[in-house]
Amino acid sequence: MSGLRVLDVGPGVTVQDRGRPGWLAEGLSRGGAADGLALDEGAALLGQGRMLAALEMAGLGGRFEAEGDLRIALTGAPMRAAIEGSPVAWNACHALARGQELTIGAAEAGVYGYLHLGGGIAREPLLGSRSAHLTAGLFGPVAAGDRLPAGADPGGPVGLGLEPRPRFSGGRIRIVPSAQTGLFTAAERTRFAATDFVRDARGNRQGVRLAHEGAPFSAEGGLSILSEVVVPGDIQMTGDGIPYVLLPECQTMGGYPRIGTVVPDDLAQVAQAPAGARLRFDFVDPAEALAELRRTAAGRAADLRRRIRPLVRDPATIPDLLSYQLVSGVTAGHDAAEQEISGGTAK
């Protein structure tokens, strides 16, 4: 079986897929990729199923050697990448021949980059998933010397690129009310929506801390809330009035009041916001958010396919080829001849 051998790797690299839904009653949160849209983009570039596992790289990649001929795709937070020392495009798919070395550096924007293999990373599932869940001790981080086996790849084109949805520098995030939003006064909710938050450096796959200027946020009766189920996207307000957005490896129960819950399609934007990025939260109607979620989920695969383009365009496929300036610096020749006669150099 083909695959990748890990030569060197950063400290926050794990194998991730869609996670383990359905285990909350047993005390296990879903887990899975911090940026599910990056998994969709990789699947579209390689023309394969969206449930396959990929390598998630938090801030820093590593060096990998191909143990067979592979197709790879690179998505998520853009990182410098090279094959045998030659730079290759991010948000694109490439051929990686047996024995070639792939190098992936630090993130240039965002947090989580993804390396996909044709056929996916095919290690044996555990509780129905190949994802590492570090909090629960399921699998662990990838280390130098590990081998990442590739599944069966039906093959397909490489040299394709895709323009990703912008989500690597913060921005506006949609949230819906939670069961405890009513514990925050209307004035507090208005202030929350009007506040510029800054993604704190403290954060991981469990959640991220949001710093802000001004008074802490408080809920009425917040100290008497019983612990209940929490899910990724919940915005918990801790005892000191600082909000945390929960991510895939969050706990399954919590007693802090929740002012709202991030719409699933926007959660990747929170996870990908680097330290120092600014975030604003907009309350939206739950029914409208659910309808929009269904629409985007139904059309996402087709939309991604439409946005895929060859990295190098074939001139035969460019209808307005003659409108492009294909050669620059062309002259009638008289100026060059005059400079040659006078001993000058044509420019």
Given for the second form:
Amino acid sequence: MSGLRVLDVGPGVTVQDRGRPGWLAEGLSRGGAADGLALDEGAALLGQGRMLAALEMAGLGGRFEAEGDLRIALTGAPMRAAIEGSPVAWNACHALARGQELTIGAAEAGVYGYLHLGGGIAREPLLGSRSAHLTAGLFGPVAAGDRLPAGADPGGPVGLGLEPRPRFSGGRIRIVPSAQTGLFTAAERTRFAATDFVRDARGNRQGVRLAHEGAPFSAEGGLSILSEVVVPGDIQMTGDGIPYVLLPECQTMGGYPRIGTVVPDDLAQVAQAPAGARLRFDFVDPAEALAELRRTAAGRAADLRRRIRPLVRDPATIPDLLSYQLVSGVTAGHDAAEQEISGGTAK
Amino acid sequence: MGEATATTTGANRTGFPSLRPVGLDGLLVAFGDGLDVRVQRAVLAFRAAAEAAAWPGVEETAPSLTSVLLRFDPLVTDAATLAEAAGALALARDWSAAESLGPRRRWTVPAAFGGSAGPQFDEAAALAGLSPAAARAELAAEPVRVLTIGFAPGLPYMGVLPPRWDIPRQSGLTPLVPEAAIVVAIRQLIIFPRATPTGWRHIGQTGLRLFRPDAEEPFALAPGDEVRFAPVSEAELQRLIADDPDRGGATMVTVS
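Mind giving me the form predicted in complex with the partner chain, seeing as the form predicted on its own was just shown?
Zooming out: every chain and molecule, the one shown earlier first.
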């Protein structure tokens, strides 16, 4: 079986698919990719199913060696990537030949970058999913020396690029009232919706902490609220009144009051907001949010197709030209570029 | 902490059952807002009936202390549609009067309370108005019931403790309590499946591993299980764990 050998890897790299729905009664949250749209984009680029597992890289990638000829795609938070030292485009799919080395650096925007393999990462599932669920102790982070086996790849395109949906710098997030919103006074809810938040450095796949200026947020009942079900997207106030937006690996139950829930299609935008990014939360009508969720789901496949283009149409992403621009920093004719790269001594 | 002491306090059942949306893909059917064994019985009975009803779009059901979450596919159904069916079923009978929910499992779990095995035991006992010795005796005197499983995989919320144990969470977090530790707050006990930061007070230690993903039955406890704590010394607990790494000497019998 072909696959990738991990030569070196950042501290927050895990295998993720769409997680493990169905275990809430046992206390196990769904988990799965922090940015589900990035999984869709990778699947669309490689022309394969959307349930396959990919490598999720928080903030920093790693170095990988192909154990056989592979197709790969790179989506999510843009990271600097190269094959055998030649830069390759992000939001694109490429061929990675046996023995070639792929390097992926730090995120240049957003948080979670994704590396997809043609055929998906095919390790043996645990409780119905290949996702690492770190807080539950299911699998662990990927480590140097690991092998990531690729599933059977029937083959398909390489050399395609995709225009990503913008979601890597915070912004406005839609929320709907949830079961505990009523524990907050109308004035407190209004203040929440009018507050500028900054994504704190503290955050992981369980949730992200939000910082703001002004008084902490409090609910009726405080520290004695009975524990109740919690779902990803919930915005909970800890004992000291600091909001956290909960992500796929969150607890399934908790006693901290929740002021609202981020709509599913906006949760990736929260997960991908890097430390320091500004976030605002708008209460929206649940019926309208549901209608839009359904429209988006119905149009997702067509939308992904529309955003895919052959890479060669964008000269900026041709590897050699990019190398040249990095070296010289000036624009030059094609011949000059070749001379510059091949010899470095032209003129 | 048996049924007689717990049925009357803390519960206000006016306005229940209630139905509230959870995000865009959940409906919460609540049978009370306080700890109450009658509410818990209603929750478990209604959950079984909701599973059997298999409403279109419902992907899973999960009980909490006072409610049942119906999680659904928002592309198939919505909270309002589901609320009609679920509301009718919730009102169809007095779910708290449900008969036995089948065989009951009774656990005996060796536990070390206080000392380094439970650094906040004396503090918690004082908040409950008891001496450490009286608190230890009270926690061992009657079994508690697994009210629900949640927060983390296999984590049991157990109770209902007598009203004097209605002590709030701490405002800050205890940075890390070890796997299988016992913590207390709001008339409930929790055993942690993994080392965890918590706002609850750390009072004791067991050797019961609650979640073993590779095991045939990954989850040790289930809602409705009875758990009786058998106090042992820290040294005795360590010996039990050495002999029985998965259960630390805990035993279970099924009674019909």
